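Let's start with one chain on its own, the form predicted alone, as structure tokens.
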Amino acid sequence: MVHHIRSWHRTIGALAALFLLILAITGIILNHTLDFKLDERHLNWPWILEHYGVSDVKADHVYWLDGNVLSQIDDQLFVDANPVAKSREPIVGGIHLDEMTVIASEDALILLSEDGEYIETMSSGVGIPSDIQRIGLHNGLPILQTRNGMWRSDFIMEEWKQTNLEGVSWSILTEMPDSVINDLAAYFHGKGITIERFVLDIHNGHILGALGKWILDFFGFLMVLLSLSGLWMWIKKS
């Protein structure tokens, strides 16, 4: 009987030692939060942001824009992770034209300066063709593909003429790069998760969500068993 209890005592002790080791290490780290400024330092690793539910940034439309990424989240337009303008209509692409960026939605053209500052929105009221499907460049001039055909203009974009061209460099859909996703997550959710919160959640088991509470209860139960079995063996030895 004593042999079996001693065997169980060793097994429980090994499991409890792992728990106490984690508890001790995280406790020591938390004890020096102010010394190491853990409440001011952030973790923005993708798997941590995903675990805490702050990396769920999904763009509806993403286009390459000469080395940059043009995207739309709800009605906000971004170049990389910089908010530049708003559009209630879905965007269909963007181009760099001279010293401007031109973003096309289904019913308007949104003009940005070279620095990404909003200039104006041009719509059918100033001659922009309606029902835009995509935007591109041909010999450096803007081209619009609409449901009513293809249209070409000059740099001023005040007059559009219907045309039929080959070899247009269209703005194309792409996948959002991970680096931009992380920057957008920081824009929407801050710099990330503080090291203090991360270590504290490991310390108290919250890192595992609702399951963490039950795991802590399990290890607490093991500690009780460890104490009782140790006390029982001591009594028997006495």
Second form
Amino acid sequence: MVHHIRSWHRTIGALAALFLLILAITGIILNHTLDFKLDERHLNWPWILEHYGVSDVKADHVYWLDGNVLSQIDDQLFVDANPVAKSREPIVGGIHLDEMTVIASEDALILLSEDGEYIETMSSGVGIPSDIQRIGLHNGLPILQTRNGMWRSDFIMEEWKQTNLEGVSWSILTEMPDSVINDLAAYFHGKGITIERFVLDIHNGHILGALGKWILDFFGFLMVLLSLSGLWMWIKKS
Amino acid sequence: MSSVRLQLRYKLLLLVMLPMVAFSVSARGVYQTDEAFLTETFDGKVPKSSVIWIKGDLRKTVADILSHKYSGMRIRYWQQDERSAWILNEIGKEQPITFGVVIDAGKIAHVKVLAFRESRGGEIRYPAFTRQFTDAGLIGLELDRHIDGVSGATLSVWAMTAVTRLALYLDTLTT
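Since we've got the form predicted alone here, give me the form predicted in complex with the partner chain too.
Full complex below, order starting with the chain above.
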């Protein structure tokens, strides 16, 4: 009987050794979090960011804006990676007009200063046509294409007249450049994952998600068996 | 407890909860477009809009009134004789509420919720609440009267109060 238990004890011990090593090493590291400033140091390896689901920044709409990129992620608008304004409606494009940037959503025009500072949102109350589909420039003046036809205005954009022009330079959809994606990822997710968080997730099994909890439970159960079988053998021997 | 009684209890609970859920859903929405608000305010003859640029000392005063920095660089208004109309957004708890404020001869003529996006606090749109603001003016930067709150809508009440104070103050700069 003792021989049988000893055989099991050794097998379980070998299995549990790896788990114990990981637990001990990560435990020692975590014990010195403050000494090594692990909560201030970040890991931004692509596979880690991907694992934590913070690598993807997917814009809802991206438009080319005369040397810049205009994008919308939920209700936040960005010029390149700079947050500039909010819009609950989807944007349909943007133009540079005089010293302003004009972003069109489906029911309003959002004005930014030359420095990207939010000026105001102009909507139907100021006579902006509704159901905007796209925005463009014709001879340096703003043009809106709506469901009810094409409209043109001047730099003030308070009076819109219906028109029918050709050769309008429309704001066009584009792909998000990698450099802006990286900057946006930094905006949303900071510098990456702290070493403390990474080591702690290895320590408690969360690095493997829901499965990690069950694996940890399994090794915990092995540790109980190991303790009981060790005690049993010790009692029998003495 | 018998299963029949248990079922009855669940049904009663559902009956009590349904109106609560229905209310929180129905409170969100656009109640009046900007255009319709202005048309109503000026009897169909909407004047050309003007703007006030928010800079320098005015930016500081506006921030004092709102208790936070104003996010835009200018505020638009519509004015005809002694009547002015303001469409202003202010965050209640998390989402911006769009208010329409009408001022006549330096006093609030009326204030309306044009669009409400919060999940709670929609009670502020009812005339029973908004009529407290009628004829209110400013003493310094404060309203000349106390506004009774609404239980569960404290932040929305604060937002409406701040917006009316802002409109009244800006109105003094237009005349």
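Positions refer to the first chain, counted from 1. We call the rigid core the largest set of C-alpha positions that still match within 1.5 Å between the two forms. In this text, all values refer to a predicted model and were calculated from it rather than measured experimentally.
- After superposing the rigid core, the C-alpha of Phe198 moves by 2 Å or more between the two forms.
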